[in-house]
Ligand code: NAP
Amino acid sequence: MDLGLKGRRAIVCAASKGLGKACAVSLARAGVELVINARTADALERTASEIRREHGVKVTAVACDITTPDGQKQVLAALPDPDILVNNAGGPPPGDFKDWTRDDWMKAVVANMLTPIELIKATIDPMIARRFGRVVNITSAAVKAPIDILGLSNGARTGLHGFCAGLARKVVKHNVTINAVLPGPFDTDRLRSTLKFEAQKSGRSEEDVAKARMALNPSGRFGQPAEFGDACAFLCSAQAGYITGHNLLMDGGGYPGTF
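That sequence in the form predicted on its own, only its own chain, can you share it?
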């Protein structure tokens, strides 16, 4: 399917690896020019070079911490008026809520709620003016079905969803949509770190923990990042203008509900 995105321009945050990279690759395949961001310059430039080589689109790499005002300024200086904004940031660490301080909570809220809101605020007016805009927030299946050891993520990301639910209804008449993709267990570094934490806590091997997690999922496996990237690209497509305010849960059927 031609997604109608050739020549469009996108900011994709935290895109050097994992789900952010997968989204950048899928958008590039559709002909989208990219500004990609991550904190590690070497890994980011490797990803940028790979995408340029394989898909022939312009890719600008901006190495910075997107959760800081300075990092946001750097990314927006590279592309102040994107057609597409993919918000993404690494989730806060797992743990016991009794051990978390106010500073831990503030870091989680800044990274996973306030940063996406600031980037939306900075880019939404040009989208409205050209009557095309797509915002996709990468959050977590934990918003739908909370995971006890990911309480920082559960709280901060749910706040972002609440904010976007209202804004999405205000801007859709301008062909600007705001949606979220909620990943369940995808085979990424983030998942592996969670498995390691669970293994250390339980005294089992990481391999045993991984097998047990896969066995609990109706699909019997972990998701592949490319699957996630293609779903994100469709939500950014010309055909998706009537989809807004939705949270696309991608978890292999793990959530046991009708709605």
Contents of the next structure:
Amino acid sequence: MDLGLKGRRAIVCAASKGLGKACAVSLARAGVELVINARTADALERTASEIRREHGVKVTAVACDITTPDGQKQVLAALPDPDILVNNAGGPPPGDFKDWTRDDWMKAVVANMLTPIELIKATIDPMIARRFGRVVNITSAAVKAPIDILGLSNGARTGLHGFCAGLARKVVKHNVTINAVLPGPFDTDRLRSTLKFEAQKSGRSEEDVAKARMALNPSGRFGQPAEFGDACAFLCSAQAGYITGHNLLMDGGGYPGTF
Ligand code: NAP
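Show the form predicted together with this ligand, please, the one above being the form predicted on its own.
Entire complex below, previous chain first.
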């Protein structure tokens, strides 16, 4: 399917690996020029080179922390008026809410709610003027069904969803859409590090812990980042202009409800 995106330009945040990288790759395959970001410069540059080599599109790498005003400024300087904005950043740490300080909450809210909102604010007017804009927020299945130890994520990300649900209805008449993709367990470094932690804690092998986690999911497996990237690219496509304010849960059927 031709996504009608050839020559469009995108900012993909937190994209040197994992889900952000997968979104960048799927957009590049559709002919989109990219500005990608992550904090670690060499890993980011490796990803940028790989995408240029494999997909022949222009890729600009901006190494910075996207959750800081300076990081956002650097990314926006590289591409002030993107057609597509994919918001992403690392998730907050697990823990118990009784231990969290105001500072812990502020960090989670800044990274997983305010940063995407600030980037949307900075880029939406040119999208409206051009009558084409696609915003995709990478959030978490924890928004739909809270995960006990991820209270910071449950809370901060849900705030982003609430805000975007309102804005999405205001801008869709200009062919600007705002959607979210909510990952369940996807096979990325982040997931692997939680498996490793669990294995060390329980004295089991990482493989056993992974098998047990996969068995808990109706699909019997973890999601593959490429599946996530392609769903994101579809939401950014020319054909997806009538899909907005939507929260696409990709969790292999893990959420147990009918709706
Ligand atoms: P990952 O494989 O660890 O990749 C994270 C990427 O984000 C890396 O490129 C990392 O590079 C970059 N990054 C992290 N913090 C950043 C920051 N402040 N500024 C710029 N770049 C930053 O993680 P992932 O699995 O793709 O997860 C992506 C998002 O989805 C996270 O918010 C995660 O909580 C959420 N999520 C993932 C899953 C899953 O199963 N994978 C499930 C639910 C939710 P640097 O470290 O070099 O900056």
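This structure is a prediction, so every number in the text was calculated from the model and none was measured. Positions refer to the first chain, counted from 1. Superpose the two forms; the largest set of C-alphas matching within 1.5 Å is the rigid core.
- Relative to the superposed rigid core, V209 undergoes a CA displacement of at least 2 Å between these two forms.
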